[in-house]
Amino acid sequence: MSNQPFAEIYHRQTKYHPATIGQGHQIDWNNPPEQFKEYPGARRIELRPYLPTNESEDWGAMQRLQDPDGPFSLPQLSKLLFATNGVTAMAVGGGQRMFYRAAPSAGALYPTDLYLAIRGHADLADGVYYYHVREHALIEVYPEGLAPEGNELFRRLAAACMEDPGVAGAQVALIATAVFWRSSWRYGERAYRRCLLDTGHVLGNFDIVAPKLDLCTFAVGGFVDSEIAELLATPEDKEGVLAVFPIYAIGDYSDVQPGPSARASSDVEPTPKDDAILSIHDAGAIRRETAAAATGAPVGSDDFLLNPKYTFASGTKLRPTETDVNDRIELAILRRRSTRVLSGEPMTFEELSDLLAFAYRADLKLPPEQQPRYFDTTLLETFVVVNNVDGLEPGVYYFAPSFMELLNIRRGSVKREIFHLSLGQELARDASVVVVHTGDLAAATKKYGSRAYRYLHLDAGHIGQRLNVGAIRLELGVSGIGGFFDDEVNALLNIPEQELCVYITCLGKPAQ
């Protein structure tokens, strides 16, 4: 068994080569994955009669039903599951209908599931609950008389999130899973980093509309795999969980002590399988037998840091203005939509700033309970390729939002380079603005194991969605990048090999 992490070897061989790019992995076009489980006999509760009847109307003011024993009316369930990932648009082509979400997801093929474990509910009973998307409806996973009681539900969910008293303690948690075959189909052995930026986008809007709505939650990614699987009664050999969120009411917040946001896989790495998605996945498990050892960071240490190799190189302060981009941002996740041409037009440095400091540095206006809530940051940089920016340099710059500043690391245009290793793609090169989110894997599976794959691309997809919905709310153009030409990255921002390209998003003035 090789001592190195399989997060290593599985980044390594799921890497897109110009070569190579068009060999491997062949679609079965006779063979789609559906977008949609189903639970026959199983009964569900309707949500759409509370949702708002159009965009207009104020979310927040909306008349609910009060819940003696708590917060979460189905109003608010209705609300908070339909921003985060509901269909918002529908479009029919060749004789099938098309779902839009409110999260994207890399060729439409939606691999994220979503659950919500309740207890002592007014109007639901205990137990698991699938969101089914389509149907914008609740349905009850375990037939009735089989669910675990309330008490006894939450005592399980807590001891497989290593004793979490921030799990213990709630009435409701939600659960994030991927379907691993609904992007495999597609992408092959690299679909692995799709679901996990595909959850992460979802996750970036259950994060910004839960505190629209009076609740509060926080990241819990250290958990025992199997038993989170065996309360969802998921298949491991088909669907991996991701993240359990434990929610709160925001006047409950100051009770809560949560345990670490992220925590270390195994030190042994299994045997790897004969699939490489499910190897990664089982590479990154913590198992019961090893859960004692699953250290994490210390509470309230995540932060985006500054790489100290670059203190050196010239700094421009980002200009943030008084425009508040959290008002009303729910309005422009139900409004979000992939731009697909862009004009090339530039933004202004003022919009830039404004974007960078709602999508990394949210704290300086929003009280704490209402910060994004992230796995570990600290693993994560970001680099900014400035085509076209009034009053900006072209050229390559290091972000450091801790400092909300740019370095510029390389000057001069490279919009060939960045067009090129975005495998053609015309979003890059016409795109005012490209961000790239890196990370050293050695350094991170260096503290949480082969998990730390997970984390890196859940946060990057995070922070990827607040650039959407955040661009839109600018009213600019925006659109995520999930394949490249990996080493091509390295060599335009001359970063090691150890270091690894997560994600790109493209930000610009959208085409008429």
Ligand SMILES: Cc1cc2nc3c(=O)[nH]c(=O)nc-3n(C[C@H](O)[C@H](O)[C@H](O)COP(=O)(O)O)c2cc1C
Given for the second form:
Amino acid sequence: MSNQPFAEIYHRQTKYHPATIGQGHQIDWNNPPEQFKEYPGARRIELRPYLPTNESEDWGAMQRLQDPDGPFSLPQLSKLLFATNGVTAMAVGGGQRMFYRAAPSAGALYPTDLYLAIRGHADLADGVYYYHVREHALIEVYPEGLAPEGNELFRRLAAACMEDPGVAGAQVALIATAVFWRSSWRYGERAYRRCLLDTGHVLGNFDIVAPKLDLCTFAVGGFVDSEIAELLATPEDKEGVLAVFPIYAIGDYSDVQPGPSARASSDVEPTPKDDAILSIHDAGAIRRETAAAATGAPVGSDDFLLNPKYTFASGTKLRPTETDVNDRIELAILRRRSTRVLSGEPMTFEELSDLLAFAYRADLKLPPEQQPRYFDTTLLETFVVVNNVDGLEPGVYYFAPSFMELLNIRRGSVKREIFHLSLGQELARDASVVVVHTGDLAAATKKYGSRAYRYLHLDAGHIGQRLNVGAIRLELGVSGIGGFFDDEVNALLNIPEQELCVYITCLGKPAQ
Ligand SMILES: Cc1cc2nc3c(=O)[nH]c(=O)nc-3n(C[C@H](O)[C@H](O)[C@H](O)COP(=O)(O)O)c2cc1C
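Could you present the same protein in the form predicted in complex with the named molecule, rather than the form predicted on its own shown above?
Starting with the chain above, the whole complex follows.
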């Protein structure tokens, strides 16, 4: 076996280069992917009747009023799933209905699916449920009478998660998967990156909404992949399990002892496959035979880079205002859309400060049980490209969330470069600010094997969603960018080849 983790090979193989972009992958227009799974004959629990009928209602307060019997009532699950990944807009084009969701998705292809494992519920039988997004309904995955009994289900779920006590003690767990073909239909081999980023966005919503409904949650990134897939009855050659999140009533937070949020993959020789996506997913898997060696990061590893790569002698401190961005943020999720045209006008340094403070949860007003749950954000670094901000010189800045400071590493406008490296997308040229997330892939794989590739992209997508929702809350424009010339990003930021650009987010003033 080569000593190089497969994640590094996959990453190099899926870079975009100016000379070859557009060559290779052909879209099969006659064979578009289905965006939803169907379970003919399965029992279905409608969640629509429990949705608030108008956006101005306070979802949190409604939950408390309608939920005298405790957490996880159907009204609460309905709101949780809707605001995480529900259909928030519909459009009709070419005779087709398009369903737009609470979370953005590259190319609106929506590879992410959600499942709930449930036991001991007043209205739902023990078992595994698929969240059908278009129907806003829970579908029982197992035929009647065939679902494992609830305690057995959670025993198996916890065993698959290396006996994580947070999973073992939960009554409800959310499991996120990605159906690769939905995205690879359009994006070919590079789609795995977008599947992970998209799922990170969905998890970002989940993480924002849960505390609003008096729920708390923990990220579990270490699990024996095949055992969770078996519980969900999902085919491993089509759909990859990406994350498990046990959910608790917020009042029980102090009693819960979650395990590590991220663990290393087995990195045994991956089974040779023709398909690059199956190969990278498989390379990042944890297998039962070697699960005992799947070491994990200690809890609390969600602290952002405490040792920034640059010395902070002359950074510019952020200047957040009194605006409480977290206040009623859930309503911004419901009305969010990716901005299609930015105006090029400046945002203020205060707006940028409020947004970064919210997105990187330097929002210390939040109690610990409401803080975001990542896999391992110490793997990520953040660069802020300033095109046009009142109160800040154009140029490239390094951002260390733990200091809440921006350090200028390159002076002068780089608008032309950022426009070109984003495949000539005007969003990047007309943004006031472009946030670029990078990670040292060699260091990350040293810690977690090829599974690090998942954590890097899931966490970057998660932060991307906080930037999205925070921007909408502040009435700014925002869009993710998943297509970029990888090596040109490194050149712009002056970072070595082993550091990869994970994700780009454009922020600015929406055009009228
Ligand atoms: C990972 C990711 C990558 C994206 N990349 C691009 C992009 O390169 N260019 C673009 O215009 N929009 C991009 N988007 C935005 C999507 O096109 C948008 O989310 C989708 O059309 C659905 O619309 P909505 O976000 O308004 O619901 C991206 C979104 C995500 C989550």
